[in-house]
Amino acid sequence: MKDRVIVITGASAGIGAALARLVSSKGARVVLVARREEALRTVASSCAGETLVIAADVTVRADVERARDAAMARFGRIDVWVNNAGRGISRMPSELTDADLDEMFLVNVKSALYGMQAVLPHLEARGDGQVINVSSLLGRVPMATFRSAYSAAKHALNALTASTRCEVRSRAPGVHVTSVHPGIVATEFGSNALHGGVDSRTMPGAQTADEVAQVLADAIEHPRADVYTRPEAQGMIVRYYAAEDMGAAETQPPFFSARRPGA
C-alpha cells in the first residue's frame, strides 16, 4: 500500500471517507474526489498521508477527466481508481418514472464508466493497477424492492465491470478490475436516497463504513474479481441462483417484504 496513488470518488463521507483514512494510514497517497470541497478538506485533514482534494461531479465526464489529469499532474501516476460514488432510491418498481431511472443510471453506472474509461488507458500502458467499482448486494439479489431502480443500476454496473475485466485481461493481464458488494452500511445512504428513506444508520445488522473500508483495502492489497463485505453473502447468492424456483426463494429470509419500510 505504501506510496500507491489511490483515487477515491464519493470521498466526502461514508465508505469513501473511511477508505481514504485507512489507506492513508498505510502509507498511500490519496486523491479525494466529490462535489463538496469543504467536506473533502475535512476528510483530508483526518488522513495521515499526502492527499489531493478535487471538487468534481463524477456524473460529468469532463469533471472525471479533469480529476484524472490533476492526480497525474500531482503524483505522476495512478495505481488504483475506486468508483465509490453512488445514490439510492426509495420507490417501488410500479412507481418508477423515467427521471428515476435516468438518475440511478447516471449516478451509479455512467459515473463508474467515466472513471474506468478515464484511467484504464494509463493503467494498461503501465501494465499494472486496479479499478474497483463499489456495487451492492442489491446488484445480485432483489432483497429490497423499494430500491428497485438502484438494484437495476447495480446489476448493470456488475455486468459492465465483468465485461471490462474480460476486455482488459486480454491486453493487460496485470490490470485488475474488481467489484465489491456491501450490504447495508451505517452511513447517510438511506436518508440521502432519492425520494427519501430510512436512515441506514438505524437499520439492524448494518456494517460500519470502517468495516467496509477494511474489505476494500484488502481487495487492493490482494486483488481479485468479486468481493463481498460479509463472508456469508456469496453463499446466499449462490443458493438463490441455484434454486429450482427463484420465486419461492424470494419468499424466505433474508429477502425483505415487498413493502417499503415504514409504509
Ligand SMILES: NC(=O)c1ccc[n+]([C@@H]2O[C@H](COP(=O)([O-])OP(=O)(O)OC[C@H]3O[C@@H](n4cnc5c(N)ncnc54)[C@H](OP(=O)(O)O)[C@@H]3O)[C@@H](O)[C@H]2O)c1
The other form holds:
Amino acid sequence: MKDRVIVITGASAGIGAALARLVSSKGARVVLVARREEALRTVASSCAGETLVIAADVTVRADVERARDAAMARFGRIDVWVNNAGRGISRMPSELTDADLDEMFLVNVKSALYGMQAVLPHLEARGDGQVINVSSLLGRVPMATFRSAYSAAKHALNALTASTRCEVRSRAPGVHVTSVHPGIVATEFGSNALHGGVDSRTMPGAQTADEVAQVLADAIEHPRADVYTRPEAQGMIVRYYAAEDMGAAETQPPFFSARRPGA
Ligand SMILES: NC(=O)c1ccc[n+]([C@@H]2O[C@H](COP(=O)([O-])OP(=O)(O)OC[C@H]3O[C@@H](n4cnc5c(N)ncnc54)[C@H](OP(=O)(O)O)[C@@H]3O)[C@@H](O)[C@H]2O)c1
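Let's see the other form, the form predicted together with this ligand, since the form predicted alone is already up.
The next block holds the full complex; its first chain is the one shown before.
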C-alpha cells in the first residue's frame, strides 16, 4: 500500500471517505473525487498522508478524464482506481420512469465505464494496477424490490466489470479488475436515494463504512475478481441461483422485500 496512488470516486462521504482514511493511514497517496469540494477537503484533512482533492461529477466523461489527468500531473502514476460513487432509488418496477432508469444507469454504470476507460490504458501500458468497481448484493439478487432500477444497474455494472476483466486479462495479465459487493452499509446512501428513503444508518444489520473499507483495502492488498463484504453473502447467492424453483426462493427471506423499509 505504501506510496501507491489510489483514486477514489465518491470520497466525500460514506464508504469512499472511510476507504480514503484507511488506505492513507497505510501509506497510500489518495486522490479524492466527488462533487462537493468542501466535504472532500474535510475528508482529506482527516487523512494521514498526501492527498489530492478533485471536484468532479463522475456522470460527465470529461470530468472523469480531468480527474485522471490531475492525478497523473500530481503523482505521475495511478496504481488503483476505485469506482465507488453511486446512488440508490426507492421505486417499485411498476412506478419507474425513463428518467429514473437513465439516472440509475448514468450514476452507477456509465460513471464506472468512464473511469475504466480513462485509467485502463495507463495501467495496461505499465502492465500492473487495479480497477475496483463497488457494486452491491443487489447486483446479484433481487432482495429489495423498491431498489429495482438500482439493482438492474448494478447487475449491468457486474456484467461490464467481468467482461472488462476478460478483455484486459489477455493484454495485461498483471492488471486486476475487481467487483466488490457490499450489503447494507450505515451511510447516507438510503437518504440520498432518488425519491428519498429510509436512512441506511438506521437499518438493522448494517455494516459500518469502516468495515467495508477494510474489505476494500484487503482487495487492494490481495487482488481478486469478486469480493463480498460479508462472508455468508456468496453462499446465499449460490443458493438463489441453484434453487430448483427460483420463484419459490424469491418468496422466502432474505430474498423477498416488496415493501419499502418503513412503508
Ligand atoms: N450504503 C449501502 O447500503 C450500500 C450497499 C451496497 C452498495 N453500496 C455502494 O457503495 C458505494 C458508496 O455508497 P455509500 O454508501 O458510501 O453512499 P453515500 O454515503 O451516499 O456516498 C455516495 C458518494 O458518491 C458521491 N457521488 C454521488 N454521485 C456522484 C456524482 N455524480 N459524481 C461524483 N460523486 C458522486 C457522493 O459525493 P458528492 O455528493 O459529493 O458528489 C458521495 O461521496 C455506491 O456505489 C453504492 O451503490 C452502498
